[in-house]
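Next up: just one chain, as structure tokens, the form predicted on its own.
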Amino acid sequence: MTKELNFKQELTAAFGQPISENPTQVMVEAAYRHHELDWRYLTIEVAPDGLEDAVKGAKAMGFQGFNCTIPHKVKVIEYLDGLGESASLMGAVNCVVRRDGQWIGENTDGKGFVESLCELTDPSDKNVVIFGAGGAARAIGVEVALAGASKITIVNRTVKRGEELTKLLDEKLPVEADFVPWDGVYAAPDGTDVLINATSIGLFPDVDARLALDVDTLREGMVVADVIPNPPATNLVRDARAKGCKVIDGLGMLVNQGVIGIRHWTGVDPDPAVMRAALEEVFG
């Protein structure tokens, strides 16, 4: 499963020829079967120099859309006809949908997170702390800001990347954003409503890794989220539950990304419980 989770050159299509099965494929096809949709979701590995041909081929063969991951999230924009609001702000696409014969790029990474967050709390006027400044942090930061968060603090070890993301949020979105260099153990400040790990710390096989976070600053009722899907119960998730926090694990974000993608492509609102059960079976 680890190899499948870590494809670096992957274009996953709504139709096509399979190369291998990955957890997202298992989840989405479980939804297709449950809703009796005559669709397929297949994983196709595409080298960077073949991306343009792959996108043209998907359109020629009648695909309704596709997902794409690194290293294609930025480059694919050159071959699309338009972008959704958040994808335009992020400058990255992970979901493409055919609308009126045109390829439109969306980004469901952050949207999936916000749907999970809204199940626990309204993001409006919330004070949010995000660990990391990579693609996941950027997507989540943009969507949380669009959902009405009042303040976002980016905590990152690399100053340049942290400042770049903070500048994007501060200048292009209606939110107060600041950057805190991650030097040593971070203490969540008083007034933090939502704390999010958007780094790869804790991802299999490094399951014993821990965020440099003072867990005693986690408070009962705070929402704590980890984007790591494997394992779903990371050390952060366990620590947060022990402190009485409301917890979002990485499966919640992954499921909601899938829900949004299926909705984009088919117009059907799939049952997230069916999709989560499929993922839980994959991860044991």
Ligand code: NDP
Contents of the next structure:
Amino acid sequence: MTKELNFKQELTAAFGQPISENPTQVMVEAAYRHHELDWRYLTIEVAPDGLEDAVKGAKAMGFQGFNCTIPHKVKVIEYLDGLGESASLMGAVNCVVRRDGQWIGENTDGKGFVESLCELTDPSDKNVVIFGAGGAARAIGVEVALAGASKITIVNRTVKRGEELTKLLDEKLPVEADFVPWDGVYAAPDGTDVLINATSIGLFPDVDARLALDVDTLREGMVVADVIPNPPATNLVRDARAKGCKVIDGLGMLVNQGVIGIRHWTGVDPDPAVMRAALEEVFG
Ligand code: NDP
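Starting from the form predicted on its own shown above, please give the structure in the form predicted in complex with the ligand.
Once more the chain from above appears, this time first in line as the rest of the complex follows.
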């Protein structure tokens, strides 16, 4: 009983509502079926004090890898043999892959975002504004910087968190980063190429919530992205479309991090359209 409740609470935190099926599992298994891969993606709850044994057990049982989520994203690093570049910079892992018998930790959240971004624009030399300074903002900030963005502005309500992320980007990555405390309505400066909501504002059930953003500063051709997967058509997504911006919704990032995970584990490049359709069915 307690186990089931905890698992439902984790899904609720990520997707905003109690969902009986894990959307990631549904999406990944749809790709396995489509590509006739005789693989399974299992949802397994692991308590914090069982993490080391679970990692050993996954190797013993011949798993090719796994995703992990809160509260394991940082702690799991102790039990791995190595880290990819961005996971090392972020200090967080959400995808583990077995390479030559070694467990290597990767972070696919930001990479999934950048794949979506590259479909609309080349991130190099772009001026990027990111709302938020939590896990999603950190993953996106690091990957966008690695992809060559020239400037990143972090806009966050809590100053300490915002300054920490800005410092990480400024000191560890080849990008100019600055911080703006979010204490009023934010106006996107002239020259903003990409604007990203990486906060939880707009997540179900708070679907009417709006960013404190002057939407008149969204200009035609600007890329506007929202990480919120449920619902994908947030107020920001609607406002940006109405202003003629190029828009990335939260399903794009979720699908692409799944695409990268499947690529890491199986070597097959899965069809993102099949995965997106499976997710849309879960979210109704
Ligand atoms: P965190 O809790 O780590 O960070 C939340 C961020 O949102 C913080 O910066 C917080 O600001 C800000 N925030 C929350 N509420 C408000 C508010 N009312 N006003 C201003 N700022 C606010 O969460 P994550 O970064 O892990 O996740 C954020 C969202 O990203 C989630 O909704 C999740 O669904 C989504 N996500 C989507 C993914 C995808 O694939 N599409 C992947 C990963 C996450 P402060 O620091 O001031 O508290």
